[in-house]
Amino acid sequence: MSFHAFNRAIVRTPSRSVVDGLRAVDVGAPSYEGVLREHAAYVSALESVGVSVETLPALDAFPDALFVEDTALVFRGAAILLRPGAPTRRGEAAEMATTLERNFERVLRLEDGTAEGGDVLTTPRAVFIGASARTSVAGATALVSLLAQIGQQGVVVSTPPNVLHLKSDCSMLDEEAILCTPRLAAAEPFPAFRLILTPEGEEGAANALRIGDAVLLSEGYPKTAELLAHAGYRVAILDTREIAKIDAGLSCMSLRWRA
């Protein structure tokens, strides 16, 4: 069975406070209506490739709470509750706990350091954890130990300087290939994988999302879309212009697994 044959996902409805979400570069606040529209289209795209989506209610107290991937790691039968590195997001993990306990037989909790799911790339061979401004070395090291408890091998790597998350610069395309920016590839963090590099000026395309036979890709990266299509991937384009204003990518809006 394909590594990307997910059939379950958890998402969270954006709150009105989303316009105050964190951003590394301020290009203006997103439109709440625009974020809602883009989020709904994202959910529809997941459902169109056979994923059953559980939508959690909005959390007005946490503007970034729609980015559920940063709160947890999920695997078949097990989940790990994380500790976001941004202080304003710490409470999001606690809000996710009950949902994880309802969906997974085993739920572990990260107690040391900080780690966000955006810094974790799960592959068929290992779970790569990027040390970053949001994921501390202590958190990454503790996460390796938790992963071992559920039969997963964790490997700590470095996120490039001034890059928010490891997965801002990479995503799995299939069992053998990773879409990756040249700056991340230069560090050779993924031995034995085939790297497909994002074209110059389209580094933001690296956070794609493979589900089933489709690669979801944000709009605005035509060279990357053409590159992937020529490589044999079926590309589905999603508009994320408003969501991108608050440091979002495609992977961060859902927790995905095969039940």
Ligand code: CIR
Contents of the next structure:
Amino acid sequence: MSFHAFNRAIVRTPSRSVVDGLRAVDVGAPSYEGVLREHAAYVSALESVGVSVETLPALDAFPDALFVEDTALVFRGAAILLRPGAPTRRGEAAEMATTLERNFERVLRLEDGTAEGGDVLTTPRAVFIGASARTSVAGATALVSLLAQIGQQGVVVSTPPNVLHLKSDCSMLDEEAILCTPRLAAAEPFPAFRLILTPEGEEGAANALRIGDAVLLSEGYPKTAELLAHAGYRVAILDTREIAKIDAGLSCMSLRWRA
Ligand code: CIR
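Could you drop in the structure for the form predicted in complex with this ligand? We only have the form predicted on its own so far.
Zooming out: every chain and molecule, the one shown earlier first.
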């Protein structure tokens, strides 16, 4: 069974408050209707590759709560509830707890430091955790211990400076290959993997999502799309214009696993 053959996912409906979502640079608020549209297309893309999607209700108190990836790590039979580093997002983890308990036999909890799922790249060999402004070294270190309890090897690496999350700059393409920005690749964080580098000016394409036989890629990165198609991947393009205004891409809107 291949590594990306996920068949279950959890997503959360965007709330009207998404217009107040966090952003590093303010290029204007996303439109609520636009975010809803992008989210619906994303869910359809997951379903089209055979994923059964559980949709949680919108949380108006948490503008960024649709980015469920940041609240937890999920594996077959086990999940880890995280502690988001953004103060306005901390409460999102508690909102995910009962859903995890319903879906996983074991649910561990991060108790020290902070960590967001966007900083975690799960691969067949190791789980890479990027220390960042959102994921503290204490959080990353505590996460390594929790991962060991469920038979996973955690490796702490650095998220490049001024980059939101580790996975803003990389994503798994298959068991052996990672799509990666040159600035992250320069630190050689993934020595055992083949890297496909994003072309200059297309760093935003790196937060792609391999799911089933498709690589979901944000619209607006034609060189990356061509590169991946040429390398033999089936590329499915999704519009992320509105969520990109609040620094989001394709991995962040779901928690995915093979049940
Ligand atoms: C944030 O700053 O937390 C949100 N506006 C975007 C989170 C994106 N999360 C992700 O890529 N895992």
